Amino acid sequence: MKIVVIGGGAAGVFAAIAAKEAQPEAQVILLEKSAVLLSKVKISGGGRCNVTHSCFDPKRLIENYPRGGRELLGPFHRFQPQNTIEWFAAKGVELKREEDGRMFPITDSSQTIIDCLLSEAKKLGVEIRFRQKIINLSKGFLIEGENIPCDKIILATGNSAEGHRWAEQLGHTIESPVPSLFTFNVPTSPLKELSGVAVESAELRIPGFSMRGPLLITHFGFSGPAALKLSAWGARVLHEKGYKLELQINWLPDLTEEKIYEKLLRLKEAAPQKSLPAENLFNLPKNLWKTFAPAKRLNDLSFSELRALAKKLHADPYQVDGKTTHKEEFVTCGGVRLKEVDFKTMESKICPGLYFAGEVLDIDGVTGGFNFQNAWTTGHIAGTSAATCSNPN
């Protein structure tokens, strides 16, 4: 059997290894268009490689995927973060858990992961070919231009337009790729001078979506987990609106607007001579509270002013005008339509013998190791299935 894997990223390399592990006699050829493998692994996590996340319950794990979570439930019961940890440990690479659940190699170097994967591929006899320009794929799996006849193809081309075009040529539908996981530019934000100030819990809202979590004020607008997650779940809406829309921030998500107003009234009654900016009633970051609180004694504040402050703390509007992404760790939603893939095997329902792994599919996770876990899981299943399922041709 000859299996060709197209794409030398995490999903492709892991799929090639899985295929050889499952069927050592198979000829497995990995084609990469550039001169290096695993370039995204290299830069991930600031060069440390956020390999996976310490979430071991598949039902909770899928909550971190704006698209593809439901489809990944079955695959995560077969190969999940615990399996990833054990796989690397068996190859001599130990992972460590950080406070937020992210997992990195104990060396804090992505090169450790790269060396492990490439060493395993070499040991198993995966044939790797660099600078491969594929002209076309045909259903008989003759890769035109390279002229490589093969029995199975695993497409692991990430968010590459070429990979999507090849999938379309073989009968698949592509959900148009749009950016995911980005931060919000707010040029008119009056808070930009507070760059670096963080709030432990805020709720961000755009039409149709809301997200709660830590929020970071930046010199360009807003970042932090709440902003990144909102951009992921609302990726298509934000794209349709050209990244120009109103963002509302609830700075006190545990309180209703009425509760906030009542607390302000009680403070006014209890300490009428005190200055409101000096009374940080809600334990917000001090400088942030000072920008919200009128510079007056509580006794001098009218009921309408207190009502306006309660409203602002509950639904503070900002005009988003654009986004900011870390280009090197760019994530998109979009890709091969998921209902066209059998997630028990990662095989195409349209073109037998064609398998998919990683971000070529319309699957994306939030930050924290979830996108790599998708790569390991789908790569493992695709490689194992391609090597063990009967030849369709």
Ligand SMILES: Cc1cc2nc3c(=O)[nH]c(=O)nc-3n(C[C@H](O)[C@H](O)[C@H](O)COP(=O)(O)OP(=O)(O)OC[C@H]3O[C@@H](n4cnc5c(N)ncnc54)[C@H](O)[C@@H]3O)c2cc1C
Contents of the next structure:
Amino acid sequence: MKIVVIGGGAAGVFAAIAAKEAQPEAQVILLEKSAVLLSKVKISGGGRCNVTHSCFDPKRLIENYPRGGRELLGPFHRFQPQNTIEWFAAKGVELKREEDGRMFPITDSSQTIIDCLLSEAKKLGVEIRFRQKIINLSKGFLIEGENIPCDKIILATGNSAEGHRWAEQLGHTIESPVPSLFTFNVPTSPLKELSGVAVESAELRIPGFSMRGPLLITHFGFSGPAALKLSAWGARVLHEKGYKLELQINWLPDLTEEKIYEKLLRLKEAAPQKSLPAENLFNLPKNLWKTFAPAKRLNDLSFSELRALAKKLHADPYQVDGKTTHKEEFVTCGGVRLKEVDFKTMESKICPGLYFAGEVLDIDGVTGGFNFQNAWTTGHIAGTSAATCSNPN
Ligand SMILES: Cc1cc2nc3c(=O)[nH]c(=O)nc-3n(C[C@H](O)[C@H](O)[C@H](O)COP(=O)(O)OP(=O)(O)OC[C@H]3O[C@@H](n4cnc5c(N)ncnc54)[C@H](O)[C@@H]3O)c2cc1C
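After the form predicted alone, can we look at the form predicted together with the ligand?
Then the entire complex follows, led off by the chain already shown.
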């Protein structure tokens, strides 16, 4: 049995290791086009590598995947964050949990993860070949260019266009790739001077999608978990609109517009002489409240002014014009169409013997370690099944 894994990122390396673990006699060759393996792991999580997320219920876990969640339910019953933690622990790498659920190596260094994976691959006898110039994958399972005949191919080329082209040539459909996980540019935002101010819970809305969570005002627009999640769920719509559209912010998502208005009215009755900006009625960050509240005494505020304020706090419109990468981290929405892959084995339903793992598939998660978990899970299943299922050729 000769298995060729193409792509030496998290998914490819994990698949190669899994194949060797499952079938030590199999010849497993890992082809990488660059001169290094795991280059994204190295820079991930700000150099700390957010390996996975401490969410151990597959049903809840899949809620973090704008694309691929449904398909990953079965795979997560077989290899989920708990398995990732145990796998690394068995190799002497302990992961720690941060308050928000993200998990990192206790060394806070992505190099720990790289060293672990590479030493495991070496120990098991994975043959690693760098700077590989593959021209084509042919149906007879010949890696053209490097001229390697093989029984199984695991395609783990991430978001590379070549990987998508080969999958297409072998009969697959590619959902067109567009960026996911970014922050919103709002050049006309009057809040830019409040850069760094964060709101614990706001609701962001674009046509067809809304997202609630912490929001950060930046010097170019909006960031923070709510903005990043919205960019992931709305990745396709945002791309179609050229990243130019109206974004509405509900600054008080626990209250209806009517409730907000009532609270303002009650304050006007109770403290007519007080200045509205000094009365932080809704516990918003002080500076933010001051930009919203007209600088008047409550008595001098008309009912229509209070109505307008309630409306603004409930649905505050901003014109998005462009996007910015968040801490250089991004993933691709799009890739190999999921209906064409058997998620029990990660094998192609169209081209037997061809397997997929990682971001080459139309799967992407929000930030928090979910994208690597996809790589570990699909890599593990692809490697194990490629090594143990009978040869189709
Ligand atoms: C800056 C940054 C930080 C990130 N941080 C995190 C994080 O902390 N946690 C998290 O969960 N996710 C994070 N992500 C996302 C995560 O890195 C990816 O989801 C993950 O790396 C995907 O793994 P992969 O193996 O599928 O693809 P990749 O990591 O992209 O690996 C693909 C590999 O295939 C190789 N390749 C491509 N084409 C060919 C070819 N033609 N022939 C041979 N080889 C080829 C590439 O050189 C590469 O080595 C981050 C992403 C970025 C960009």
